[in-house]
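This document opens with one chain alone, in structure tokens, the form predicted together with its partner chain.
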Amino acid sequence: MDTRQSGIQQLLAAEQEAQRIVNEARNAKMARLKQAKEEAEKEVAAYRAQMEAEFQRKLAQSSGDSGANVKRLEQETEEKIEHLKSQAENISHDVVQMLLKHVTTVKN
């Protein structure tokens, strides 16, 4: 009678232990999946930071470029205007004479 009792008890204990082992594995699995999320999020944040840094770098570089472009454009404009001014000085006398001639010449 005792051996049967202890035998059943042993089996019950084994079942319990089995259950414990499986539960432990299941919990470990949940923890592992949670870890997946956390690790992924960390890497995503790092990726974002990298993209942002690159973006800012490009931004700084291009604003430097456009500053140079603006200066160049302004300079070209000034040159064009100076050229026009000196050209106007050159032709002014001749043009004025031509106009005066037209005014004072009457073809009847």
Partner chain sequence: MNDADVSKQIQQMVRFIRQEAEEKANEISVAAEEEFNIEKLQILEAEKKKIRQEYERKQKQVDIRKKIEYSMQLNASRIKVLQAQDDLVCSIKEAAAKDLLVISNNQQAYKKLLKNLIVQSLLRLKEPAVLLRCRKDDLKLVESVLQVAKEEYAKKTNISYPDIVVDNKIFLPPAPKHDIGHETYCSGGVVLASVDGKIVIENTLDARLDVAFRKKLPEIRRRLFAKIAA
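I've shown you the form predicted together with its partner chain. Could you give me the structure of the form predicted on its own?
We keep it simple here and write out only the one chain, dropping partners and molecules.
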């Protein structure tokens, strides 16, 4: 009976040892998963920060370009207006003479 008792004790001890090993493996797995999750979150945060910086850089660059474009367009518009005023001034005398000629000429 003693050998039986000792066999049962050995089985119980082996079962407890197996349970301890399984628990350690489960805990190690959970720790690895937690660590992997943390690393993935860090990578995602770094990528997000990089993309945000890229977006802000492009936004600032395009805003700067639009300001330059506005100034360029304003300057071109002013130049065209001055050119048109100059042309109108040059031909205004001829236009007035032509209008007077047509208004004062009587046709039968």
